[in-house]
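For reference, the chain that follows is the form predicted alone, supplied as structure tokens.
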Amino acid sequence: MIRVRGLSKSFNGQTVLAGLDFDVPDGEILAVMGSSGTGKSVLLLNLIGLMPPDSGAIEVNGVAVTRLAEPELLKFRRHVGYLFQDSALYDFMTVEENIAFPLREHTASGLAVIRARVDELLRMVDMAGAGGKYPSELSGGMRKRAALARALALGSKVLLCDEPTSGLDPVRSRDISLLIRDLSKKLGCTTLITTHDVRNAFRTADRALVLHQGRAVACGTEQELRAVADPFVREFLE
């Protein structure tokens, strides 16, 4: 569970996150949605503990996130999987390289194991036979799909998606959701996605929250948000 009380957050005077509360139960699937800098993507670097907030509380699976030295952050995001927006793919490592990197640094596991592992999770997002392949011989949604195969590598039970279906055309951006959706709830994990792709985020998510001036303005199913009065969940959902 994530559970997200009182988060504020402000760079030179300009408030980015103003009191935010929000939690995503277990195995459940959120879509955080907003206009570009609306803080989404500082909301996310909150919750790995890579960006301190100025007071709130995070808790992520029982973990006091806001209350951890730097030791302990490090040793949080092990079981956190974290898909980047520009993939973040090393680019002078293979895909298989890239997936089997966290196995190696954080585990003990050998040679065989990793390799049988990587081959397990290639298959998982439909790139079987591509691990040889350097990221910039992939299209847009491949890496998409490499960089979520290395955020599930260790068995995370949270992932974060920040801005998954970004710089991808529509066909893309369907396939790349669905993916998220379906492995989210093969693996049960709690996923938080931000985005502010409407269409892709009512494909993969259970419920949505709309971001707006760094508060929290609606949450719910499509149908619940639909039915909001708020103008500006009505424009932004339009």
Given for the second form:
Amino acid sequence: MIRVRGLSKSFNGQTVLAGLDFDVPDGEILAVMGSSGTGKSVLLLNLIGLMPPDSGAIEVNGVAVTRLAEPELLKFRRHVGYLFQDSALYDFMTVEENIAFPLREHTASGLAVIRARVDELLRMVDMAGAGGKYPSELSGGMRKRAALARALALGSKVLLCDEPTSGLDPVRSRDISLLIRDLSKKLGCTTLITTHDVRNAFRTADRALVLHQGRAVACGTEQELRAVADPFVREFLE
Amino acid sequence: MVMLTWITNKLAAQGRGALFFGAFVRCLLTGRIRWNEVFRQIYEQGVRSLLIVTLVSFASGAVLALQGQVMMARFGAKEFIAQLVALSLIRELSPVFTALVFSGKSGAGMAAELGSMSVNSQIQATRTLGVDPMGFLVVPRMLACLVVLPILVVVSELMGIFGGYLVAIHEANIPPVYYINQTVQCIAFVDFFSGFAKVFFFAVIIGWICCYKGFFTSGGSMGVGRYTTAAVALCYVGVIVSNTLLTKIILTFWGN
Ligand SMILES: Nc1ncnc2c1ncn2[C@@H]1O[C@H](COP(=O)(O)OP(=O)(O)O)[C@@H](O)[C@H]1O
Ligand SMILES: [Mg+2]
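Could you present the same protein in the form predicted together with the partner chain, rather than the form predicted alone shown above?
In what comes next, the whole complex appears, and the chain from above leads the way.
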């Protein structure tokens, strides 16, 4: 369960989030949609405590994120998977080493156990056999999938994805959208994705929220959103 | 007004630099040290600088002997070339030259690596994986500087003396055994110590500046270039200026 209440953030007088409220119930997938520069990445950074909000409350699976200091935040983040827009795999490690990294850091498992888990994760994202490659040898879509495997390695029940389809061609975009939905549902994750890609948003998400000028102007299923009269929402969904 | 903002910004930057160092010390004392990362950094930094340090030092020793031969001949003291070469290198030139070369090779490498990790969100990603990037990325690099630079300085001293030796025996016709004896006898512990003590200080300065600049790099690949050059320039200034102060302090206490 993710609960956001009155979340506000501005930079040097430029208001980016202006009192945002929304919930993501357990096991649901929500897409936060908005044009570029509306503050989608800022929202996700706030949710995981990488950027402090000016005001407002954030609760993720019962943890009040805004009240935590950095050492507690580091512990909290182990339970949240985060997929960066640019994948952010370590380029000096192979895919396997990238996925094994959180396991080596946070579990006492031996090498064999970690190996088995990495293989399992690679199969989950359809990358069996590509574990020995370096991120620079992969296509954008494969990098996203490897980063998704790393984000899920510790068995997080909350998944945050920043623009999972950005920079991908339509086919890869569809594949990663369906993969995120499939894995979220299979693993029982509460998931939030941000995107400006309306079509793929509804391939992944149960519900979507339209972000405009720092506020949620509409929220609901695809049918519900298509019935909204607000001119910005209508234009955005076109 | 513009001036004031500029000064405030500069001061704020110094404050951030100091905080960064404080965070490093705290992490070093309280955190787990990732030894395999430390060894990897030692290897990488060492390999990056070894060849160029060898070359620069050999040439410096050789040129000291060439000039020394001319200068000393004027005073009729040609047999003291060995002392001139060894003492200049050990007391002053090897520590400073090596620190400068190390800044330009290994230091630039560190700043650029961390810088590109910063602009590609890899530092943020480390935090999302529940790992402190200070412990994972900065501590191993700083520790490696403290190991690698002193080793490189010793290599530099040996190579420099070797360069001087070759010139002295071939150009100045000084007997090899005599040259080696003179070298070994003239080096007192205080000479070695007064040069070597500075090296640890340089290692901290270089590691600090390069990790700090890299860690806070922004502005895409352009930014990586800008922050890396700024880091190296700052290292040069830091090494040369602090060397003057350190030399004064060391000579005050261990003057002879
Ligand atoms: N660290 C920051 N400092 C200043 N401004 C920022 C910062 N991060 C984001 N912004 C501003 O916030 C706005 C929203 O950015 P972002 O969340 O990245 O948009 P997007 O919806 O495309 O992900 C942008 O106008 C950006 O300039
Ligand atoms: Mg964004």
